[in-house]
Every structure is written in structure tokens, then in C-alpha cells.
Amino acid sequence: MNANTLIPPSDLIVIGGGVSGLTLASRAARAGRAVLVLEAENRVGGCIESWRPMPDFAVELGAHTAYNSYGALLTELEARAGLTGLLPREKAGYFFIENGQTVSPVKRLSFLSLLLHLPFAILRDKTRASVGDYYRRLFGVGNYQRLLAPAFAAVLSQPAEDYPAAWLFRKKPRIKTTPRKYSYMGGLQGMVEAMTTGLSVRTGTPVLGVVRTDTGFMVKTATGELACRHLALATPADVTTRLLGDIYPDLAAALANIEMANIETLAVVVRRAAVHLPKLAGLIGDGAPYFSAVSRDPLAHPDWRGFSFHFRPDLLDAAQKRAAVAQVLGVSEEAFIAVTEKTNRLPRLTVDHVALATQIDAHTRHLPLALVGNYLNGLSIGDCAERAQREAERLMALS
């Protein structure tokens, strides 16, 4: 008998150690449940990954900023490790690059067009609208094409035309005792790592399959099988589809239509004196091979500046990306003190996924199974944590 089969069954196994999985695990553990988190990678964080090329300098390769409207996240972080590690981000703006110069987004806005459209569309329901449809009506076609389409694509690191308008910039109450925008010691990944405090987490443990049993589930790993009463899948949509295929084929079929998008990121560190761009939060890539170039400037360092360029997939090879970054920064490639590359995978969400999320919630309402992640409530860290908290409470109510 494998040693793992001797472990008493968990109340809950969470597959996936990103923000969604750890928020759900933390909430359940605080309620007294025996929780085990399994993470395939050798680190926690999921789409949050902080590159640490110097001991006191982290550059984000995935998500870049958290906000004080992320109440579910802050609640669990405070419970696990406190909030003293939050690092306030200084104010800085996003710009376009035109003829080698930074240009404020306001310069691209036609206020006349805005005044002609806004009063007639401000009360329009977002529920069934795509970003493209809703914001064209709200701002006008020209404003949408010149400003909003590239700006929203920069936020999402993918074209935003068909994204659900109801899931973009969803309003949430703010916790005013914390910074409005923040990072964390060691980058946002440090925040996720802090959330593991007091939790049972196994990294480097891919899940090979899941079986339904009379008392819950059996989770198969390379080192054995683990039993649990409740199960949460905090995995990408395509991984969730695979794991559900044998036990809940209807759910798997519903999820199978969610496409995944690759975001190719190249990050560099340069000496502060080498780059003459003004202080900025990032650049919006209109007509460029990148969706955005996000700067480390809001967490100022006396010696270094860091930039993460999120490239459109399958356009440039590694050498071409380096050349493009050097051109935007106005430096030679020899000025790069450190360089790294990363490919993130995000769901390509459309307006149809709002109805899909409702359908999935109806299907799982009475099941000892939770599906959480960035494909059922929106892509932001706050959206993921919010759903995870809600699903944790639903699972606990079933007991």
C-alpha cells in the first residue's frame, strides 16, 4: 500500500495553488476544515509570478497590481500573514508611444464625440453586452478605436472586443485602511506565498486524475491517491475540463469551448540612468507587437528600472522581441542587465461566458465540487478571490 493512502481523508482538497485556490483553502481552513492544496508547479502563484533578478528588485511577469477593492483577498491575507507586507504603489500613468514620444491617452480622446454618445448610453445594461459593443455606444466609434480598444487589450493582454462588459471594472467596496494600489515584499508572488502560512500545501504535485467515490473523491497523483469529501478545482479551464471528463462529463463539455490565449512576456532590467522615458506605469501597444509594456516605476528603486513587455502571440521570435524592447526603451541590448521570458496562459473570454458561468453555478450548486479560477468571474485577482471565497462558503454550507 502506498504511504499516501494511509493519510486520513481531507475535508477538502484544492487542486491549484494560485490566488483562487489559496483563497478558497484559507477560508475553509479558518472554518476548521482539514484542507490540502496540491500545486503542479514547484511554486505557488499561478498567473502571478514575480521575477527576482536582484535581492531587492522584483519584476512581475503576470499580474502587476492589486487594489484595496480586493476584499476577499485582503481578508485571507490578513488572516494568514497580516497586511504589513503591502507596498503602496506610487502614482504613475499609462501612455502611448507615437514617433518615439510618450503621449497621454487623453490626447486621443474626442470630447465632442463623448458628449454626443455618453448621455444616451450611460444607463445601458452591460449584462449581455460585449466590451466592443458597450463602449462604442458609450464613447463613440472613433474614441473606442483610437483609445479604448488598445487600452482594454493592454489591461487584459489579449483583444478585448468580445470580452464581457459586465466583467470589466466591476465595482467593489474599498478597504480604505489599506493602500489603494499595492504590491508586496518580494513582488505579488510574495503575497501569494504569504497566504500559504498555516496551510498544508504540496508543490510539484501534478494531479493525474480524479475519481468519484461514495464518500467524496479520490485524487490520483504520481505518488499515490488522496481521499477527500469535497474537491475544488482552481486550475485553467482546459485542465479543469480534463479532470472533470470522467466524473462530470456534462460540466467538462460546457467548459471545453473556452479557448486559451498565450501571452508571451519578455522582461528586462536596465540601469535607471540608461532609459530616458518618463516615470510611467506602462505603455499601451497600439499597432505594436505588444499589448502592453508594464513598468516597475510605481515601486521606485534608486538604481534600476524594470519593464515587462506582454507580446501578441506568434509574431516575433526571441531575438526580435529583444530588438523591439531595446527600440522602445531607446537603449542597446547590451544595456539589459537581466532578461527573462515567460509564457502565460489565460482564458479567452467572451460575452457568452456570463451565461456559461450561471449554467455552471446551477449545475454545481448542490455538488461537493467547486470550480474557481479566472474563467468564471473575470480575469482580475480580485474577481478570482471573490469567487473563491463565495465557493468556499457554499461548500461549507453543504456539510
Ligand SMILES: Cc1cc2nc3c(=O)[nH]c(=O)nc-3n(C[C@H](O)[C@H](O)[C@H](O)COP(=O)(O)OP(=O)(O)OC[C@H]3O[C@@H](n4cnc5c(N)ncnc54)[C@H](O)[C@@H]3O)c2cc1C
Second form
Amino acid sequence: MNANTLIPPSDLIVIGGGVSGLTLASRAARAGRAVLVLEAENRVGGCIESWRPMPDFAVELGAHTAYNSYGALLTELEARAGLTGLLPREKAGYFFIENGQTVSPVKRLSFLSLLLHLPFAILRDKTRASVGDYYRRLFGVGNYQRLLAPAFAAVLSQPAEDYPAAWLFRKKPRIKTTPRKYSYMGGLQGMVEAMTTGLSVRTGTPVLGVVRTDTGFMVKTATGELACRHLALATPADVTTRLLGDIYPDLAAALANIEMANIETLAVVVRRAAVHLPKLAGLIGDGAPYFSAVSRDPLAHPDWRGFSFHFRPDLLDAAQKRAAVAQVLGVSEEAFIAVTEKTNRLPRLTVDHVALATQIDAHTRHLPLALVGNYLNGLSIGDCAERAQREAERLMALS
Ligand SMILES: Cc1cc2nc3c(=O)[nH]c(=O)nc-3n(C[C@H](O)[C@H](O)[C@H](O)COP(=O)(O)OP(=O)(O)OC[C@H]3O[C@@H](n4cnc5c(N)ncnc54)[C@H](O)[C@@H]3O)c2cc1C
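Output the structure of the form predicted in complex with this ligand; the preceding block shows the form predicted on its own.
The complete assembly is shown below, putting the previous chain first.
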């Protein structure tokens, strides 16, 4: 490779401009490092993508809710752009649909079964347990099957059975000065856009390859090669595996067994008056072709309602998805004011990945390389940000 001599080497290049990459970049830049973020798409955000069919109405195609327990995220956001753009989400519940009617999750809970199980399982260590194993013992088999399995699948947008229980809900301190649940002006994507304030970010720049040099790394893009001392890979697990192949084949081999899951998302906007479902945060799909249907109701709008249906992959074609959405909403397809589609991708995590994350950390501890992303600490935005901030601090401590 020929180094692009016009561009001085960066202290740190971050590949991937999702929440993991931007949090890491922000933390390192705050410490005075020269940081460059390279993002393949023409927008930042990755799994955080807000569709904006009307100027004052954004519908989330991926992540929809952030919490005041996402401390690392809020620290970096505050440092970049302040917290005035946060929009509190109004209270609204999740429901099942049964015979065309919304049904509260509590109706599916057997309190007797809960009482018979909880006292014997509450102190059980969840470090090595899968979600299925841990919550069956805690709530009873019936409660797990009727209620928790579909509810957790709705949270994770994939079957939750093998997901690590320790990574599902982590207890973290809450920042009491911010709303408990929030979105952002212009949708959550507005939040990641705000996080780029003062950062050097190149969108539309897919990284094609990476090589090691005497002084660090050389990163190859379609328009040239960029040198850096430290490198952070904040890309999805399969992309990270590919980029690591030439420079750290043993790390690449360890990551190669992380499968990716597709989620086929179809989002619609309808007139408020057209839909008779009550105000809701979302629907939980049980025996349905979708994991969840996330509503925009917690950020109420006088004229419109928006819904993102996260479909199981490879089940329905586009026409069948539209028909399924119309049926659940109780409208005809002519009632759709706007429609869009996206394929989301997430790692399919299992209990074994907790040990893998520990192994990766032991391997990279002294390397000028950080691996961050939703496959190493849990899927949530808060888990991604927490790891990214920690890894930025480790890299900076190296030199
Ligand atoms: C449907 C859905 C709903 C969700 N809901 C929530 C929620 O409500 N709350 C919550 O906390 N979490 C939620 N999540 C999870 C959360 O959104 C993600 O896990 C998190 O945003 C992942 O961030 P990341 O930066 O690690 O990865 P990503 O968002 O995947 O970002 C990786 C980035 O790398 C870029 N990239 C890829 N290849 C290259 C390359 N070669 N060169 C340069 N760049 C590259 C990609 O374009 C992308 O921007 C949801 C996820 C989905 C899919």
C-alpha cells in the first residue's frame, strides 16, 4: 500500500460510525487525541436510524428507546452537544394481540407459578446461564413460554432462548437529571448526529482492508490509505472478522463463529384517526411473523401515528408484510401515508460469547487495537457505549 502523504497520521482511526464508534471517538478526542472516524454509509448511526417522512415526525427503523442508565452515552453526548435535545418518552405499555384485541402482558402471568419458583431461584447466579434456562427457573415454564419468551424476543429482535442472561438486563446507576426513557430531536439518529459535533467523521467511506506497519496501522479506503497509531474496529461482528483476517488471524478465527441475524423491518405512517388501537409503546409478536411492532406513540403527534414492524427473516415478501401490518392495525393498505423498509442486522449472541468476550479482552489488553460493538458486552446502546468508553480509556493508557 502507498501511504497518502498529504494526510498526517491520526492517533486513532475508528472504523464504523455507530454508537460504539462514536462513543469511543468522543472519549479519545476529549483526551486530546487526533481521531478520525470512517463510516461506510452516507449517514452515521448504524442500527440507530430514524426515518423522517415528515419534517416533524421521525419513526425509528432500529433502536427506539434510550435510558438514563446509559451513563457512558450521556457523558459523551453531553460533552459534544449538551443534553437539551433529549425528548422524554411518555408512558405507554407493550401488549399482545389476541383475537384482534390488545391484551396486557400481566394477563399472561400466573402468579401462583411465579410464587412457586421465585423464592428458590432468585439468588441463582446468572453469569453462565442462558435467558431460557435462567428465566424458566425464576418464573416457571408456563410463564416463560406464554409471556417471557415472546417478550424477550421482542426486546432482542431475535429468539432469546440462548442469549446470555447476564447481558439481558444489567443494573446500572441511573442519572436522575435526565428523563428515565428518552428519544431525541429528529429521532435517536439526531442523537448520534449530535455526537459527531467537533469530531472528524468521514461518511460514505467503507474501509476495504487494514495492514500493520512499524508505527501502527494503514487503513485502506477506495480513495486512499490512511495511517494511524491506534485502531478501533466498531463494525458489526462479521465485518470485524473480515478486517482482522490479515492483521490478527487468531482474533479473526475466534470471532468467526458469531452468527448474524437479519431482521426485516417495515415501517408505516397512518393518520391518527384511522387506527383504533389504544396508545401503546409496542406489540409483542407471539406466533406472529413479527418479533415486535414498535409504535411511536410515546412521542405523541396530533395527526400521525407511526409503527415499525420487525419481521422474522425469510418468512414474508414485501406484499405479505404490508398486508400483515394492515391487518394488525385494522386499516386498509390505502391508509398508509408513507411506507419504508430496512434490513437490520444484529449478532446472534449465546452464553458462549460471554467467555469469548473475556478471551478477546485478554488477547487485546496490550495491543493498540480496540474491538467494540454489540457482540462483546450486550446489544443495548448503553452496553455498546459502556464498552466503547472503557476501550478508549485502555487505548489512551497505552501511550
Ligand atoms: C430493530 C432494533 C431495535 C433495537 N432497539 C433498541 C433499543 O430500543 N434500545 C437499545 O438500547 N438498543 C436497541 N437496539 C440495539 C442497538 O441499536 C445496537 O446494538 C447498537 O446501536 C449497535 O451499535 P454499534 O455501533 O455497536 O453497531 P452498528 O450500529 O451496527 O454500527 C456499525 C457501523 O459500522 C459501519 N460499517 C460496517 N462496515 C464498515 C466498513 N467496512 N467501513 C466503515 N464502516 C463500516 C456500519 O455502516 C455501521 O454504521 C436495537 C437494534 C435493532 C436492530
